[in-house]
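The data below hold one chain only, encoded as structure tokens and taken in the form predicted on its own.
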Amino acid sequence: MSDNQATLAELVIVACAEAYRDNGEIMATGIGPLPRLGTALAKKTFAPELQTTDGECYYGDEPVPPGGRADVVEGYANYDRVFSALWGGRRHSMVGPVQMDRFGQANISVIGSHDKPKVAMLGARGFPGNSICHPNSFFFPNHNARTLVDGEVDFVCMAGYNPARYVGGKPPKGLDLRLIVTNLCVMDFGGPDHQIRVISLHPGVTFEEVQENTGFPLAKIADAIPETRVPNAEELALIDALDPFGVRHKQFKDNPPARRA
């Protein structure tokens, strides 16, 4: 199937799925439609051992589509079970912060001063504990310098690799930040001193464009950065089955193609 038939949303779903490769039997939590479909695609292809929920209170034997309910319930995903998995490190979540800085510190609480914020949002919620108890990956639907910011985020909700934040400069043992998927590229924390680096560029996107839309200097995985893989025909068919209500088509304005002109 030609990659011209794949959309940006479907390319992002495939990229999100890769966050769970070789994770083993864990609870996979994708926050938002595209990360959630990424966990579902991983479970249906290379990671059948993943545990996924209906987004409410049940584990399902099959991935539950956005907007759907579990047909067969495998068990309760209540607070006790979720937090037992979480605190034991047996969870990998993909979350969508409002801000992230070069250290991987993430913010979902306020924009501006905490004493007098321009915008007040969710509060820190579970971000502090989640960040040091289990692996975390990230999705940003709009890659720009207001989201991937210079300096530090306005309010640190999730721990990162900033040595100034720790006694002796050493991050907590459980800190494990992995993949960042955006509408422009895929990144990780594999640069020097956990510096964020670009590991693939979406088709038609240049490194210069990514850097221009980022508030801090980026590392590269190589001088010639690979292109993000476009989903194949089998994956597109699976994604269509996993998203029968077509929620993915509404995540980016005008539902653009995977390959930019």
Contents of the next structure:
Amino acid sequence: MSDNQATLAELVIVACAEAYRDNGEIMATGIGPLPRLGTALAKKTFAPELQTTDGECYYGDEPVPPGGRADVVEGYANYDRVFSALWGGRRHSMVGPVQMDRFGQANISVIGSHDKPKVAMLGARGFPGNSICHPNSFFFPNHNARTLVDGEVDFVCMAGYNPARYVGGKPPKGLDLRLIVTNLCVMDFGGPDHQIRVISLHPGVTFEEVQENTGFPLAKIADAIPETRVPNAEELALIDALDPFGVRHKQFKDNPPARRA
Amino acid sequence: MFDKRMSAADVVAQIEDGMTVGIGGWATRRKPMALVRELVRSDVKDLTVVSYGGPDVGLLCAAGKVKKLVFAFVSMDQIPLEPHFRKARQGGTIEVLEIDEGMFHWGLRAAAMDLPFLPTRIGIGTDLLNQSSFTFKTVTSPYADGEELVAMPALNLDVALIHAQRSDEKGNLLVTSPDPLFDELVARAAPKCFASVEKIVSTADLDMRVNARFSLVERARITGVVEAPYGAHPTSADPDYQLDLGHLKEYVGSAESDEAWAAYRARFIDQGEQAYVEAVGGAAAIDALKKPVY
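What would the structure be for the form predicted together with the partner chain, rather than the form predicted on its own?
What follows is the whole complex; the chain from before opens it.
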């Protein structure tokens, strides 16, 4: 399957979809076009039980295309209920923080000091609650050491596996960080003491390149790290149908192929 | 006659320097912007603003009304970063208490229930718990689990401002948007809640037997109603009208310089609400705004 026309964006979509395998009947929230298409692909293939919203206040019967609307809606997802659902744990989000550190602690609030930030962004939003109530996965379109940082993130909005921040060193039982998909590789928290670990490299990427672009030491799933799977023809056709406006083509500069030239 | 109708100026006359003002809505959804603009026109200052923030927070920051902000985010959804909020934060000109969206809900609920706090796990493991404006305390479950939980303090407001689609003269409100958001709790968290409404109609015309599910809160919580057609603009009052992305872009431009802000203010705020509706294109243009995608 190495020589089809798949793009890096489509490879990322397939990798994001994998986060939802065997999750059961939960609310799947992918923030940003590629994670959102990942949830949509999972729902259309191996996980039809997933519930996805239109980003406003309804669950769509079918996944809602980026830039589009739900045709048939199947349920109500006003904010009050979304909070209730997420506090109950039956949700898996995939989000794109501005910074993440070795513990999986993530930041979308400020760069610099909290009292007088160099850059003020959104605010913590629902990240603190999400992080300790239900599984979370992550997407980083630019894997580099400014994003995956040395030390700790500037303002911890999402809790991570940092024992220093918990009574007795033990995080709340709901803390469950799963996959990290980037433009270079797929990682998880499966190393010793939840160390972030590379589990697959996108075609043409080396571990050394990933490590050089990461602010903390990474573990490897094996000495020979597998290659991230390139989408097959069936998946490409489905992705095309799920993204009729072609939003995925605009997510990476020049829309590069899945396999580096 | 039992009548709670009043003007936006009457509302603002009840807001004093240093008060804590809660604002309903969420980002670009059903913000009581006509009341916010009236606040901008007033000489009230040093407010503590509590809001699921959008351009309401930005306008009040730009006008120098905010001493302290309690927030989980300030964003305009399709335009993620609110420019005036950003400027105020990066200038270090406002004190903040940053909390999670759910903690915000919990704080309003505690205030609504007249409780000092509600317990939650949210915040554990994050920097929210230790801020220069506030250090959160924890409570230990008195039951067998003994779990240590964050005590989210009540977000007690002095005044709440919300926007609804319809009311009668007595303050019976209908919020017909797909999502009522947390406006019921905002109303309950304050001893005084003022609502701007698209239209004031007779009690019979509320058709409450049919519309009861859209009734926000019992009218005893509502101190005054202000008829303010398009009073949520440039945010949405779906299904009556949608957010105005074009205007929000113009508003973003007003953060580029002091002159740009002065020009925006002169054109859209200083002339009052009737002039505002005309300046943004008139009623027909607002009615024609397309529903955004999220």
